[in-house]
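Let's start with one chain on its own, the form predicted alone, as structure tokens.
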Amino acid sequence: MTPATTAKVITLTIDDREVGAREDQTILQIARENGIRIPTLCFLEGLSPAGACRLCLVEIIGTGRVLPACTTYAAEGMKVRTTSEALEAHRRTVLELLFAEGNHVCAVCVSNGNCELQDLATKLGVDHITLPYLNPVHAVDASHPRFILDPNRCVLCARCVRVCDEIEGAHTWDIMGRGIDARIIADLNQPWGEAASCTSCGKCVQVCPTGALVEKGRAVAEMKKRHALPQLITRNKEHAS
């Protein structure tokens, strides 16, 4: 049996403040023990982490670099500045390239009020975009039974790929093309109700942050996701029994 390994402890510093951590330990995980707040979107806990949205990138003190928090891991005596009048601006760009990007019209969308990048949007002061609206055309996909998927207002954050593929196991998801072309496809760019690999297990649309992925029969503000992996998997053993 191969004895546990255990991880170096270390010292940092986040935001002035000295800490204590685990070498194994992202910058995230640590300031979130902490009671420090970097905002994520593509981050869910339980999920491998991707890097995507850009939104947690910190300040690493004396080597003029900027990182992602969630999949950058600390060092013995790293400095860390989570906040700055450079980081904040550099999340509002985030944000209001995802909404010049997308079509999200919140007043009719199901997820209103129950959108993380809704909240976001609000905690980082993004009242109005400066960007040229793209006005994407995209087509819903309303060919499963029970679900919706709206590209039109997906930020490519990569939950339901990682959630279908680690948690479910069935990989039903997948990201096709890059750039601005990049976009959400089930199986081999087939209609989601047609996907032979989807199980119906609904994972995919409970951890995805906007309305992209919701239930049919929901009306405007209606939307309510439960993002805690524990619970979802518990409520898919029940749907299956």
Contents of the next structure:
Amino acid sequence: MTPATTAKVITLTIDDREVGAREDQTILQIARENGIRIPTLCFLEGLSPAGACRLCLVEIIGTGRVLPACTTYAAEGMKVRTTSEALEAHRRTVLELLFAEGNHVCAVCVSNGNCELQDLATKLGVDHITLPYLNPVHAVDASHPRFILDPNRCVLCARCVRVCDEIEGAHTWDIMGRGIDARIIADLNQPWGEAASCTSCGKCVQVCPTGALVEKGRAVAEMKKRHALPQLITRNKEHAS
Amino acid sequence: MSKVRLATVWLDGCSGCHMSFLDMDMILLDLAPKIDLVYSPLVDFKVFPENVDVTIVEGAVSSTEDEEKIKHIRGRTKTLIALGDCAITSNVPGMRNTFSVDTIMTDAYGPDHPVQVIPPLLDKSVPVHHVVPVDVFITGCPPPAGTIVKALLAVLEGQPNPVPPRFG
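Return one more block: the form predicted together with the partner chain, after the form predicted alone shown previously.
Starting with the chain above, the whole complex follows.
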């Protein structure tokens, strides 16, 4: 059952289309309800929005600003543009930065063919990375008995952090450091296998968009994930209440 | 219509892209009347000729020899196609980039590894377009034969590559 809402009903324009919405809805939610596709990476239905990846940037006409659709709430009379040459260029640059800042080798990755980063490159037409690769040095953490963390493939979307905190309630994962030095850590920056708070539920693995969190024993292209997990859990909770 | 002077080169790659090229099978027969293969690991020409219309390059730029070769080739080629992920992202050859060249050579060949005759490795294995301008990118590891056909036919007619990218 959908909880009763007192939110005001408003009208806004997305890509020259007038749409009705509630003022407690984000631009991304409204766009999706109306069949308008905005590319996303860190966003996952069932988790709180993070605004981390900047792929869902949209133009708010009249303000001269681009804002992430997943964390920007709609307002009466707002005019939104979800696609333009400038936005496409921004999104491609975001993707290029993600590729350049990690060590993404699709050909030998367990998530080859089931990777949201790889899919986005296809969808947005990124056929080469113009920026120089940074080739950061990251150790793989295989200390957990069932799972592996490979920071080389991490895009810092924080889906793992959110699912672990918001749904599993363990809050094993967090992000340490800032900017280009940011990385995912377990508990107090310990090997995953020694993180006492981890329940080994594997939700972080299922929501990870790339091959950064994977099950052990998977060969190239064998890691398929269940990204709908948080959405299903949230829906079940709503039904139960 | 005069034939397109086509060349293919193989830098730091596994030759899988060339195998995929050959995997065009019967389509090679349709392609044959349109092209003159003027240089390639598949034929026995020793010198990269002048005035090449289209050059397909497989592999990353990993050694000083690769670097000299691709610069020489770029100067003699109208349209340069980067074929496959090694040429485009440095892919598997680039996996050495987090180690120093000395570490790699010593680990692989011991402390007495040769320093002469074999071309020295560059500090990093890099995509072709980080060394010379590239006109067309055909992604994949390797790109499927069908992808190469569609892209190559478009390039031969002066059209952009119609196939969406797909790394891996």
